[in-house]
Every structure is written in C-alpha cells, then in structure tokens.
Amino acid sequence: MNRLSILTASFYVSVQTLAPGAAQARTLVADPLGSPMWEHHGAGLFGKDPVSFDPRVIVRIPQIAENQRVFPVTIDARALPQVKRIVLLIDLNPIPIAIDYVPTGAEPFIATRIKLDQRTPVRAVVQTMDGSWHVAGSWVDAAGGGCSAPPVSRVKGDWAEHLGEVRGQAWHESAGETRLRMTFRHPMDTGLVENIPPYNIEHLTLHDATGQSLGKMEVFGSVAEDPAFTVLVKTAGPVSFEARDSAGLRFAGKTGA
C-alpha cells in the first residue's frame, strides 16, 4: 500500500444532528431487539416512511467487543433492489450515527470500525428508492468507554505528526467488482474526553476515472480512530477519493489501475 497525497483547504464547521422530524409522532414496528432507544432514533430517521426488519440486509459483527475502541462492522445490502442510503446506527452510543453512506455508483456495501461506549444494539438501516427502510442488527456486549477514552495517538502525543496520512488499496474480484479500502490517520475525537474538543473526519467522496460519483459519506465521531472504509465498486479503473475533517483539512488519494 502506498502513502497518497494530502491536500489542505479553508476551515469548515458542521453540527451533527439526527434527521429532521424527531418530534413527529408515529408508531414504529416493534423492535425485535427491545432497545430502549428504538422509538427515539426511529422518529428522527424514518419519518412516516415504512420500516421493516429485513434478513436481506446482512450485518457482520462480533458478538463481543474485544476492543471497544476498534469494533469491526460490515454491512452488505446487495440483496436489496435500488439502495440509496445506508446508515450505521449504534443505539446506545452518545453519538449514535457512525456513518451515513449514499452509494451513488458503488455497490450497497460498506465496512468500517467504530467505538462502543456500552452494551448496545448495532444496526444497519438501509433505505431503498421507494422510500422504505430495511433494518438489521444485533446486540453487542462491550465493556464501555470507547467514546469517552482518549485516542491512542493522543496518549502517545504523536497524532499531529501523522495527521492526514492516507493509504489505499484495491483488489479486483469476481463479477467485475473492485474492493477498495481507504485508511486515514486521524484521532477522530468525540468531544467526550476532558480538554479534547470534537475533531473528526466529516465527509468522504469517491469518483471514478471520468469524475462520475461513486459514493458520498457523512462520517461522525463514533467511527474509530485512524478510520478505515471498505467499499465495492464496479470499475477496474482508477478511483479517486477525498475526505474533509471538521477543521476543514482535506485528504485525497487515488488507487486502482
């Protein structure tokens, strides 16, 4: 894997929030996981759209978090038709949404690593073009503290020396698919650690060699330090990607041949 280019730009600030309409009253389908936060999160995400728990959405996660700071999650929604949005939801985290991914030209597949602050349901919430939502997930046992402990790089004190280093690699697979993995050196501060303000990658975009959009992603502080994102694209050519963090720094790279 090769170290890729780093770009900088002016400052940009955004505020993380759930989707509008959180106060809108509705009766959601019963939650098979029995989460105490299901109604609350559902009101903010779904509005009046239909919701179902769908086995076609595959969520691959360990049952126990060996490291609550770095917990792997893979979401595969390729069995659903016309997916337009994938949300990774951690019900009981102080920052419940980890990513909000729109696979504009990529496959409806995403893998990343997250922080867990306690035992919680971890879910994939997938919307299709007809507006309906398809949900899957399970409870995960975690010791806690993943969101409220300082990142390793902060403890070591070397985070600024490596901030923005980008690595990417592509693997060509069957059916014309390419698996693309992007990794960024970044502390992904949640703002929940004393004297350390929130500071995280907020946006990630992908484009093919012609400039056509392959995907765009909103990223939040519950994604693990030094975040890694794996996506599937149906192109054998170069793929360029760019991330922007909450301080306005931009990190860009290109991979594939």
Contents of the next structure:
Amino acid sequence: MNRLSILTASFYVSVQTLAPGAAQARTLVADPLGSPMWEHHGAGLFGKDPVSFDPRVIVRIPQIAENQRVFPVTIDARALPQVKRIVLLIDLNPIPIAIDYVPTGAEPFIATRIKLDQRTPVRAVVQTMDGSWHVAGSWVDAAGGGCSAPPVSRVKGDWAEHLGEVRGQAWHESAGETRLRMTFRHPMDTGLVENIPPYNIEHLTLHDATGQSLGKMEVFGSVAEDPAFTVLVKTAGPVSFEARDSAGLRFAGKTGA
Amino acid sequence: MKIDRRGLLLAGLLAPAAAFAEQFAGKYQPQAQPIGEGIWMVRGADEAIGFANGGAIANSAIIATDAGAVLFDPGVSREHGLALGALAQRLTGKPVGRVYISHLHPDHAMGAAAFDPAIIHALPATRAELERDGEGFSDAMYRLLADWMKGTAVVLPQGDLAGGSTQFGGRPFRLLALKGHSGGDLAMIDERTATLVTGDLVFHDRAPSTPHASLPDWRASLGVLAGLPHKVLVPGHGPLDRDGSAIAQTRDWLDWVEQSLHKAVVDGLDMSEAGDLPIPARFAALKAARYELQRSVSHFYPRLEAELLPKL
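Rather than the form predicted on its own that you just supplied, could I have the structure of the form predicted together with the partner chain?
Okay, now the whole complex, with that chain kicking things off.
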C-alpha cells in the first residue's frame, strides 16, 4: 500500500464512521463523466444506498481553473427535499474529499474553494434523509500542482503571523435566514509537499444564540489555503462558529451579536 | 485465415503508415491587414488560448523599414514567430530586423524563440518578469498547445528599452514605457502613419484580461494613451480601432469589473457567484466577456475579501 492509498483509505474511514455499515462491493450506476475513479469512490461513499445523477443538485463553477490552488465551487441543493449531507468530491485529487457538510439547521447550500491537482471531475454528492444519494458535477481542466505545491504563505514565510485570523459577516436574507461568510487564515498544508507535514482545518461548527447546532463540517486538506465558506443558516439571530485545526487550535467568531 | 511470413512483413510495413496518419498537421496562417504606408496589423483570434487556435490570439504589427521589418509581438510559439517572420518578409521584401515584445504574457512573448535574441527588445520590467515566469508559461503553453509549441524555448528579450523617440532603418517611432496590464507594458507610435500600437493596454471588442494587472497603473496608462494624437490604434486583442473608442471601452470594462467585484464582496457573494454576475448590455460586443470576468474574480476576489470583510 503506498502513501496515496493510505491517505485515501483514511478518508473513507472517517466517512464511514458517519455512515456505519456502508461499504460493500456492488455495481454502481454508470458515471456520465466516465471517471476512472467512480467505482472506487462510489464503493467508499455510497455502500448499498441508491445513487442517481440529479439535476436538482447545482454545482456552480467557473469556465476555467484560472488558479488551481484556489478554485471556487458553490453547491446548491435547495431544490432537493430533506438534505442530510453534502460531500464535495474531486475524483482525481490525491485528497479526493474537500468537505463533508451536515446542514443540521441550515439550507443545503455551501460555497468554498478547493485545490486541483490535475484535470478532474468536481462533484457534489448529496444525501437525503431517505439515504439516497444525488450526484452532480463536471470535468474541470486544470494544470497540475494545486495539492503538491507549497501554499503561498509558506513561500512568503508569513503564515504563522496570520494563522487563525478570522473574518466574517452575516447578511439577513428573507424568512429567518442568514447568509454567513467566514474566512480563516490557514496554510491548509496537504502533507504532499516535501518537508511540510499535513496541517489543516478539520472541523467547522455553527451554532445559534441558544447553542443549537446549525451545521457541522469536516474539512480536508484539498480545501484551498486561507479557506472561505459561505452558508445559509436558518436563524435571524446571532451565529457563532468555530473551526478546529489538526493541531487542536480553535478559531472562533460570532456575527450579529 | 493463414498468416504467412510475407503477410506479417507487409503488416509491419503498414503499421507505421497508420501511425503517420495521426501526425500533427497544424500550421499557422497569419493574415495581414494593411493599415497605412508600410504598416500592417495581424489579427489574433478573439478567443482564449486553446489547441484549436494554436494560441494565436494576440494581435501583431509589421512595419517596413530600410533595415528590415519591425515585428511588434512575435506570437505564442516558435512556429508562430516563424510564420509571422515569413509574412513580414513577403510584405516588406526584407527579413525581420527588429522584434519588440509588448509585455510578458505568452501569447505575445514566446514567439521570440523564432528570432536571434540580439534583435529582440523589451522594457527592463518585461525581461525581469519573463525571467520570473517564463518557464511556468512554457509549461502551461506546452500543456494546452502541445505540438503547436514544438521547438519553443524561453528566449529572453534585451531589457534595454526606455520611453522616447527612436528610429529603425530610417523610420521614426516613439516608444512609451507604461505599466498596469503587467509590470511593464510597451506601446509605440509609428510616426509616419500616426498608428498607435498598444499591446494589451488596450483591448477592443474583446474583454480585457487581468492576471498581472494593477488597475490604478492601468488607468494612468490609458490616460497617457488617450492623450497621444493618433489616427488608428492597433489593440493587443480585437479589431483595429479607427474611431478612438477602444481606450474608453477598456477603461469602462476595468471600472465595471472593479466596482462589481467590490459590491459582490460587500453583498456577501462567494467567488463562483461573483463570476456569474450579469454582464451589462453595453458589453455585449465584447468577446470572451464571461471568461475574463471569471478570471478577474480569481485575480482580485481573495484580496478584496481580506480588505472588506470585517475582522472578528
């Protein structure tokens, strides 16, 4: 087993702890994108649950990967009823999952930025409460090196000076909903660059004023350096959020206080 | 079916023929458009760099002089530069005697590989930027353009130009040392025909690209260009400008992109949402508008967020 497959395996371990008893070999529905990794990722993610390619899941991406270190993706699954979980999957990345989001008190909507290590499918894999999976996405052409080049702040050498700087803002949308944007200064080291061990934000949690969970997210090293997240939470009141990185550091913020 | 030795031999002879059928057959065919006495524009495709167009997307200018042709921007690859050189020879009866490179971007600069470095000139900043980014551009162009790039190496220009009046082969020019589209942007006026050749400081009916842009510097340079008397303008991309509208159009687009992205951050949009903003009807004639807006989002958005989102 090489290093890459160990890494990949560890993702499925963490994914499977969220969906116990899932993984088992079976024939998956054919992939319209023809990805060479579809069967492999499908076996890890879907288990026996039904899978469909669903136009109700919208993946908004630009026409061109202008910067393979910072490629924006917005997933909007609001047309689907009762969404349980949103996984952002980049088939051919060495770190194939970027985020795994459970919008407990939020709309099934998430925007962030990812690294691309080569031309690859970029997909939203969305699970509804009935257990079924709804998939959408497309191929993105990209030059190599998004995951295996050092972050800009490592090259500049100033990452530690800004580590954990948090910015954020809330916008009240209609009907008791709040659009929340959060950015964190963080190198998001993948572990794939020589002499730089993996170091990334791992968890992000969102709470309302009463301490009720609005959403939780697993975050992996394929999320871009200085990560940014946009979510739609179902509250009109203050929102507190907290990110935790792989060294146990916590970066918290509160909006609308 | 019986396969004898002769049949095997024959099959062996035919197999390479099948392989040859796959051979790359792309050929640059630059076309010249006369502008005035002894000066031509060569139009690039108003598209993104891609295999289908061989990367030939930038405009070039060819100017006849007694000492050989002047070629302003030699294209994207060695083959492209050679094709432009052959065109210049046909038009002027003389080989290329001087090459100017307007700025670092590969669609304008990498065709230098077709010429003797001693005759290739650029601003000092352009040479320095090509020293920094040339190999990266080369990798990117080989990935996108494959065989179109064959034989192309990074050839650095002499970084020996400064603004001011000059001449070559008895033909007077005025060089302008500007910046804003990149760290060094060369423009020139052919005094004999009052033609202003702008490189990528001016785009015309094709959306401006901003990968190394400093918008305040770019606006200042557009101000300089607008103040120079000229009859026609050869933009870096897009058709010849005869009515003086291209400078204002370039400025209008840059202002709109900057204001729109600023507003998008203030309104709470993420990058891919900002890239999907509606493009005003007045830019309907601009080719590649959505593509360049999304590239500009990538170039400017994270910095705008760091500036505009409140620190918590």
